[in-house]
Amino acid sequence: MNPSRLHAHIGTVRQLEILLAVHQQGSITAAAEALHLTQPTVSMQLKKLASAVNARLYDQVGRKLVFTEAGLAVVATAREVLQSFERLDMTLSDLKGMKAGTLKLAVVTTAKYFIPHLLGEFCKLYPAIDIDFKVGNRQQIIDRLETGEDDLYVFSHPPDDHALQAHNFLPNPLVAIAPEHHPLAGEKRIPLQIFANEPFLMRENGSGTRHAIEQHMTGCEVALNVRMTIESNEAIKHAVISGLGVSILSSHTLTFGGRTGLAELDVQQLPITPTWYLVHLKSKSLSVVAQTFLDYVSDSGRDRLLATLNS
């Protein structure tokens, strides 16, 4: 098929970013007001587009947008067309002598303590570069990452996917914390068994940190006395300090998110230390933006951070 024959096809750039939106946003509504359009434009043009692919794009299922499979496949044509422009931006921006265009990161909940503080000289060094920072559970980085929507992502337990580059850059020690007048506050060599008789506040299910809790306790044959589920890492610290249960937390979250009426305990078998790392699908072609954020972390980055948290 010539060039122009699958133009007709695909439609216009502005047709594919408007489905785009759509679909991310998950509303024609909401699609409008990001891309700031009239809902009548939007809809004008997705039926353009259906008309030009030959196929229904999607079904209007009470409030909801439920993507046909033609649809989804024209989705995924239009995110690769569309990081193919800003590639192509990033690399004559280079050519120029310019680092400029735009970071897409990832980030697992407890990378959003220190995350920012890496990106903070990167942004320095590198002024015309936007970053696009996302925050997620575990699991929601991870449906991220299958539809290669960002550049970069940061878990402490990436997916065991081949079709992964991960790159290990940062420890991520897991302490055990109680309010700090908790009878085991001081205690030297706790047993882990008896922390695990204690009430214990676990994050959610699809987050990083209880999963590295559940394999870790499941390795050392201790169940934990679990009384509370809660979705974030702030919400448990302030349980804990409201004297709810102990819990384990990234020491991250205590150097960069505040220990005040904390305690981390010493107990035997604990820290859990996972490791930090970016990751990006082997398939996807790394942007000039992407690469130098990279050598960033590599060269000096990482270093900075690791003085940050040991000051």
Contents of the next structure:
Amino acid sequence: MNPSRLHAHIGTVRQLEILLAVHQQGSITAAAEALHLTQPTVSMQLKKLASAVNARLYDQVGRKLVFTEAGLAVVATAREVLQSFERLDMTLSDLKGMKAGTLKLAVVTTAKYFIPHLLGEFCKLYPAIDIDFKVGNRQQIIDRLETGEDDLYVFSHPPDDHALQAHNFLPNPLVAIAPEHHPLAGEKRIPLQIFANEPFLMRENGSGTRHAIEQHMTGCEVALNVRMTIESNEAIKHAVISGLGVSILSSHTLTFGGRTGLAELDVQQLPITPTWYLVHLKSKSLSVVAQTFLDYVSDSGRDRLLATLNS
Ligand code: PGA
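Swap state to the form predicted together with 2-phosphoglycolic acid from the form predicted alone:
Now the full complex is given, and it begins with the chain already shown.
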């Protein structure tokens, strides 16, 4: 297709950028605000884009925008086009001898305790690299992975998928915790079944920590006495401190998030020992800044982090 006809069919890059913002923000008002444009400008550009692709892009259902199949196809292309431009920008900076651009990281909630410790030194080494840092539970990060919005993802239980490249970089011990004056605190080699009889505070559905605990307990043929489901590591720690029950959490939530008021229990068949992975899609070529971050982690970042964890 000749370029001017292509332009007539898919609209301008600016229109694609506006469409993507509307899709991400969920409304024209929010997209206009995010892009510092007026609402009529956004609506006008979307109208032009719809006429260029000759299809309705979305329907207004009550106060919600529902994208049509054609609209979602244009969103997917818009994402690819804009990502290619971003990558080009980074490659050009790299050719000029400067590592610059945005590193888009999406990490599971438990990884938010230690990833910032990797970023501190990295940002000092590469001051022209900006970081876009998203946090969600395992399921939310899998959903982001499917749209390919970010450069790198951090999981300890990446989905079992051949389309992914996973770089193992750190152990993630999941340890048993109880309030500091709990009768089991200080006991040696507590049988798993005794621990399992205690009221247990469990992470929510979709959490990787929960996934690991459930798999492990099934393997050990032990059923936990789950009393409460709580959506955050921090809230679980506070609930344990206040005597609501015991739990199993990543030791990183204690090392970097504090352990005051908590005892780590010595339970047989624990800790569970998954591994943290930096993950990316094989189909998406890594940007210069993403590759720079991966190199930094394997060259020195990982060792620095291990030293902090062991100190
Ligand atoms: P979570 O994930 O923070 O969703 O529990 C941790 C993991 O992937 O192990």
